[in-house]
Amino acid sequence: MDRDHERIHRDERGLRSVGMTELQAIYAELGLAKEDLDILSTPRRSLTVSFPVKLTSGKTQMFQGFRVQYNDARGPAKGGIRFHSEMDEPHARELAFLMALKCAVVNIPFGGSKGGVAVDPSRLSVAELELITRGYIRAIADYIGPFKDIPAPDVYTDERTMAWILDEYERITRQHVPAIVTGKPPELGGIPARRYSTALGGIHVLERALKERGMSPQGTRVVIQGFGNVGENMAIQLHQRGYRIVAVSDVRGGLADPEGLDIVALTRYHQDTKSLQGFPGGREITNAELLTIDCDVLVPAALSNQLDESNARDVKAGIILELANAPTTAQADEIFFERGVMVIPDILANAGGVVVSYFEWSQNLSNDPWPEAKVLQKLKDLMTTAFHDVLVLCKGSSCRLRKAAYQLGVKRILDAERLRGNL
């Protein structure tokens, strides 16, 4: 490995990026040229912006925002906006790379991007969050657009944030541009199924994986880390299909019950209190304990780098469905492979969100809303086809779904680059 690639291989916290590690591995196996690797390991554009916001205290504070447009050979860049105190440019870059691969794996005409603001939303009022969102959009407005780069929700942003983005962008451009952002409220051109599409897309691939392992959904024991848009909807959808949810958690900790948590009562409690703590059912556990509880399927649906060298050997699940982006470090990934744990990688497992975002964008451009049944059927078709396309590349005892998904995504991006004459 040459020095440049060693540098991009590790982030500023010294963690090996699973994305770049995988890219390096398939570089040799696929016989890629140095030019191919260069094009895939370099983002096309990376913005760091600073903008002032007058908080409700009357004091002005500077905030830092990021937007990385990793690759747009297959279509406009597409990726979420995250509000988190640890958001920074290297993390946005890693997540933007995953978005580019993800859109290629499910074969939708988008490139990849990611962005956000370094901020702890739990310390701010709704009015302040709105001001920060609007300030961030003003700072990046020249670089986004329905045919350039289309934002969407991610950690600690939601439909309401997307509505502010839409409004701010339309104020700047002085025209209606619903396709500028996806994950909007349905009243503003969003698709209701977008709310649970990441979870549902994950279930479509999980059910194919269970079949491969001769298992059925009924009674399959699932643990879910993260109880936000993705994790809570996953719990609801799985429960409705007969799975047994034996533990869930949010940032403050979790709950476990080997007999299965009462998900209907728990989601009602969570919607009323915005918390899992104090729910009368299940034993209180820490997030660390949650990851190693006895179960069949572990679903990380919170932040990156949750499964690492320190806990990978203690994970009991036989299948890991990565609904979070980059929840597994490169070292943990190796341990799971050695132990025969099937890891369904983020760029396949959580693509249901961007697939329905693509439907939303298409509908906004054509002004022709689809019936819900068509949205759900097309989601299933695209996810099932993507799983099949990955599986075709993944045969024999050395099968690793992550490697096969990367091979597929990389090939599709490089094909587009070649046809454009860039390679």
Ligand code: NAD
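Having gone through the form predicted together with this ligand, I am curious about the other one (the form predicted on its own); can you provide its structure?
FYI, this one's just the chain on its own, none of its partners or other molecules.
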């Protein structure tokens, strides 16, 4: 677990300027005024809190937490809570900005936020993690709420963490407030589809991209880097739809079979062993090899900065679907654009999770649970519409999908600010 924490921090450092770099790149093209840029580059609220927790050892330790609410012109802030030893305010600020753009791109009424606690969960018991979660929520309780800022799971937090947050917030406010947090257990008002919504949203976008290129799902060869919750769910659902998964990987390495891996057997093996290594149904490969395997679609669903100028020209996929955060560097993005590779950017491709979180929030406010079929249909509608909106903008200006997605998100945020009289 310690190595996993270090790896996530190291590989997500690329996030710390990705959003602002892209914003600066499109500044002149959008004809933004200085006041536009000021609003976009400055968070509305940034909190740093310190709080004491009496651990199970009997000792009291101080912890530091963060919450950045980037923009709320289009609705209450929305974003995850992560527990990580290297969590800090600048990282929260960058991720909150990307969340604001993501919500605007898929056109749901949220702003962007992000936060967490500087802590290494691997060194703590479950009881201590609960105490820290509750202490953090007590410290920021005045600044969150169903119409202010709605947390969700992120790195090293999950449904159980969200249940603790819900309970602590309700203790503080002395009222029933299920809409305070999303990604909850279904028994507390969560939506079961939230568990696989990021993968499913990505599939809806991918299928629109295939249609745009005159391709069909049947037999389309897919490579997936990452076999965590998102990657594994992606493999399962693509397999069920007739795609051929020719390679997958986790942090230790991967497996490849040009005829297609047996995904049913592989997922069963992975659930039993927590590893892909040793599975008899494929050739073992490295993560570096996986990225350049001959395929139609490459799905980075693991770490940041995996596709860069050193390997971009060797990638054989015609479509790259970014389910990870910032898996493609700016240099690689330009190379892919020159080569005609369609890169579906993370702020569009992996937005399915926040879309279903929006549905969960809406249901909690109305106390009217939706049938699963309605959740899945509305997810498809929003994701395909978002792809269409980005594609139209891209065709109109002959630009990369990433640039078009940023332009769309920025335009919608600034439109809201203007309507409010802030510009």
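Positions refer to the first chain, counted from 1. Throughout, rigid core stands for the largest set of C-alpha atoms superposing within 1.5 Å between the two forms. Note that this is a predicted model, so its numbers are computed, not measured.
Taking the rigid core as fixed, one finds a CA shift for H176 smaller than 2 Å between the two forms. Core-superposed comparison between the two forms: the Cα of P185 travels less than 2 Å.
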